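Below sits a lone chain in structure tokens, taken as the form predicted alone.
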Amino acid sequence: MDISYKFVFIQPESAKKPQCQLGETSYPSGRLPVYPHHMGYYSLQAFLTTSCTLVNSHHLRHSPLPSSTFHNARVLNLKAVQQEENSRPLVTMSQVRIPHVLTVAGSDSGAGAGIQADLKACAARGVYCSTVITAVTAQNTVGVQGVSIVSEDFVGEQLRSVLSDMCPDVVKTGMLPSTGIVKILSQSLREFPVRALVVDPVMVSTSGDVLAGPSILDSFREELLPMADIVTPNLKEASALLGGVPLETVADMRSAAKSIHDIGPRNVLVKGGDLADSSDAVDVLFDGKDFYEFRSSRIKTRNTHGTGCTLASSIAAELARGSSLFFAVKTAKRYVETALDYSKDILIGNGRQGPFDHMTKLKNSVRKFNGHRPFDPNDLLLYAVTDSRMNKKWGRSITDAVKAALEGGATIVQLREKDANTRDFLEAAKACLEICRQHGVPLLINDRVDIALACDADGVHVGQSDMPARVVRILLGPDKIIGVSCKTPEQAHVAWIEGADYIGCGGVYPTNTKENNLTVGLDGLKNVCLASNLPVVAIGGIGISNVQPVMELGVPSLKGVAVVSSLFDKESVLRETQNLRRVLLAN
């Protein structure tokens, strides 16, 4: 028989440090999972959730913990567990353990490097990031104007606060401005071990300002590097760690990586972004046995401030997600290259080294500000839905069809291109979006969330058999328009609950543009409109000859009509759109 067990960590009085983890699940009677050794500071007790009876200790025979641990533990029952829920949260299988990086570094007031870069990089890579601040700097795109070092005691207090409770998977270090801070960090990591330690030996900022003096070098060599899973020096930092050895070639980088590895870190990544006379950005990884070269095209941009911090924290993020070190380095380098390329022409600050956009969204935001406005239900008045077969029949390109509809007065456009391949569809969508922006009209994509994301369309329209609206909302974000096809009040209610902005109801009349499309009629449309909490656009067989009964239903939520063949299966899209708009406005 399967029994549902509730596992509770019970701290023995002899335990000196807390550990996190846990779950609740079902296992065959007498068989409990084996937990990894790092959880050994807690004992496990299993309780029958139905009868609140303590499971016999022999059921814990598979645990790696010594039996004496259980004898020292405080024995709790389920009632006691419930009383302690506020102080000892229980993690269940319905909760998700999030990858977690702790960054120990300095604050950059310009937000291009340091703690701020680490936070943005981890967020971009889908990893939670906590922080311990070692110094506060006054800096911008020109350089560093001042540094205020945080006291060693307070750095230690920050470390204990995070490590004792939040159990980060990986620690990444940046600016460590004193030998005392290096020692406190080393001591903290011995007391609170983590899965991996990524050391970015920050000594000089991208702008050339010194952030850590020579006295720190000995602390790095003696205290931190022997604990590191990977250290990521640039050419200047690698040279400093090796006593000033010049590094001018890839061969020099390989030699430096091997020499630094001899100090103690398990892996060394020497970054060659500043390597002279190299058309590529070359980084060299040495794992103690083999060398690996990571090459990418050198991107010409002033916006390189914080690249070192970002690469190291991206590696930490990938390690926290469970990636191998080689894959973590490869993915992190690719991410930095992508972000730099996206940011090469953005302008922030007047100095010679600007920050880059970790989220690759800032330019999109500018475009939205210039050409995008919030969804207005009145945009649904004349909803033009393109059709590739009709365009082909009349010898029109999709851009010609969209332009004609907009000039005729269409208030919103949906691209429904079932026959186009993805590459062609994407290029057409980008071109149509440009035209729509010029007219101040939203552009939606039918079904294809990927196309909408790639071209930054204003939204997506999905059917009942497509991706659920709640998933679309997660992917597109809060400001995009989402429409859902609905035939019943129940479907309309679900669309509202899942975060849609409007619903399309139909087919109102029989139509040939969609196969096997159930007709709801005017009564069905009215029922959905009356039940809907969202604005409604009617669709299906609607044209200039039968639009008036639709608009005369007299329900406030009905905002307009969506039309396909009555516009695009005609010789003149412009004329048909003008005529239909005239009728709609007359109502």
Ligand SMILES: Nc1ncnc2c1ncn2[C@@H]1O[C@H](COP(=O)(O)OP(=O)(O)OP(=O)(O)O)[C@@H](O)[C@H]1O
Second form
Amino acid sequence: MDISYKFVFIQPESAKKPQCQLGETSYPSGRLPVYPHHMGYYSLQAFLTTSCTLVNSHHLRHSPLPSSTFHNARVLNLKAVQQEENSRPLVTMSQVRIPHVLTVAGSDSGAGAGIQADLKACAARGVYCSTVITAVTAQNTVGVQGVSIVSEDFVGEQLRSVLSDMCPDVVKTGMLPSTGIVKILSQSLREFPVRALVVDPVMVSTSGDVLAGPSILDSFREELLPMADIVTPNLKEASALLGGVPLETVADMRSAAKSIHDIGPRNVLVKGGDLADSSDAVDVLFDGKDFYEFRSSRIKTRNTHGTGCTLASSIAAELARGSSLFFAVKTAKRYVETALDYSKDILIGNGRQGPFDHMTKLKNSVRKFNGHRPFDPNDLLLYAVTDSRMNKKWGRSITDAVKAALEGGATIVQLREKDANTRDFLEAAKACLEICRQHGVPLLINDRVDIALACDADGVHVGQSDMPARVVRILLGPDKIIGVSCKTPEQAHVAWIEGADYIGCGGVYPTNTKENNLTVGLDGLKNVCLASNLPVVAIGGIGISNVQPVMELGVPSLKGVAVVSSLFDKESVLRETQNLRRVLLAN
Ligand SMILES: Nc1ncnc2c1ncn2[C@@H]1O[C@H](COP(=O)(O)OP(=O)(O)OP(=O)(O)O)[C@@H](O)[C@H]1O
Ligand SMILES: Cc1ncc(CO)c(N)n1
Ligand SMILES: [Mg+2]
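Please give the other form, namely the form predicted together with the named molecule, since only the form predicted alone has been shown so far.
First the chain shown before, then all remaining chains and molecules of the complex.
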């Protein structure tokens, strides 16, 4: 049946006076491509939600969105638009509409999969997520101990509540445990069309427990899949949808994707998380014309519970943000891989399959919690600063130098690698960080905030011409250590105001490590220490022979000495560090 649509053509925001015109056309099917201008889309939608509409024009060519089903779209009332046009601009940017996914799925009490995974994945991807709950499961890392299905009427009531008011961009489905629920969902979607429908045909949990029985298959095939923009079966589900064909290879996945496409969804993604003997995690996408393989490394971890739900809701989130389907799948896949890799060592529950950390935050905060204590000014006592030239001269790797300093009793380490290229520096920093963590000693990076972020070092030390401490603090967050080199009380004051944790003051004695460096002397050091609200570490030409007068200044804020050549420009870093430590502790 041909359906006639009225179109609204909106000029781009750059036009002086946004204008609205109406046009009329007919299309041969109920599906239409929509290519809204990216920024304009949401404000337009906000305007158009009460009257629904198709928005398209050659002006709005950027950021193509996935095609959507609009066969039940209500047509904008011509008179209303004309009145609107006379009274105010149609496109206003004063209200920001944010991308929104509605998930229709089951609750997982263990919170690794289901509704909980969807909420976390959307939050991690910066998308709002509303929830219609179809079942409540009692579930943990061992398996599913119980399922309580929500009545289809009440699922319908939840759907109406959200769809009639909140206008989600994309609907994602997970556990749909009864045919009645599938029916009410497809009815609701016909009444309240959305831009895209992502169907994850959840049937069996990885633990082998049934979440939706085979009786659901017919209603999936007849009701839901034909409406879907993408369906994302795992191997077992793909096999079940096709009447039990065995799927063992990527070639099998391709032919399954093609056969499932014949059922009606526009795109099919067969997930290969469970593909035996595969060193990669391969998913196959078929769009009705071409096949695409998405590969990521297979992360060695038990924490894969909920990867399927997470992948589907991340695809939905990316679609809601306006990505093309291909890009949405690609981004979602990369997100799952990253989150799995990040969470591979976390331990929750005693069962065979654990949840992962969608926010990729837990490990760090826990590491801190498990003894990675906050900054202690006494850590400044014996502050070892590495130097690439000295390491080269003595034929040491940076990790060997750091290891020796730690074994000798350094209480904090700073990597100062002025000549190293970024990649080598990062690798060295990661290795040093591991050794420092074993010794419970903080590792700071000189200047390079990017390196510190990339390896999750404990902090950064900056000079007066580097990035301001205030900016470093914003980038590193509240928990990291920031040190600033200061020569005057004024600079020390600014460092304090800007959120530094300590200051380095020098050069105390003349030094070869830094060219054209002004020597402030013991007096200069004392002045800064007296004025400083922050703990101070003295630096510049200090070694075992001249450390005594520094420590004898006796100012409470002076906590220790930072040393370069006197540790690293020596035959034995270990011995020099031990000796210096002995002297410092005697004070
Ligand atoms: N160990 C792994 N390393 C990397 N990616 C993985 C791993 N396991 C699964 N994936 C990926 O996670 C996504 C989900 O696939 P999977 O086949 O595990 O879905 P599923 O069985 O529906 O998951 P679940 O039912 O546990 O939520 C796919 O993109 C898959 O390739
Ligand atoms: C509620 C729920 N939905 C989906 C899955 C599939 O991972 C699960 N285990 N539990
Ligand atoms: Mg699954």
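Positions refer to the first chain, counted from 1. Rigid core (definition): largest C-alpha set, two forms, superposition within 1.5 Å. Here the structure is a predicted model, which is why all the values come from computation and not from measurement.
Tell me whether Asn303 is among the residues that move between these two forms (Cα shift of 2 angstroms or more, core superposed). Moves: no, less than 2 Å.
At a 2 Å cut-off on C-alpha positions, does Tyr383 qualify as shifted between these two forms after fitting the rigid core? Superposed on the core, Tyr383 moves its C-alpha 2 Å or more between these two forms.
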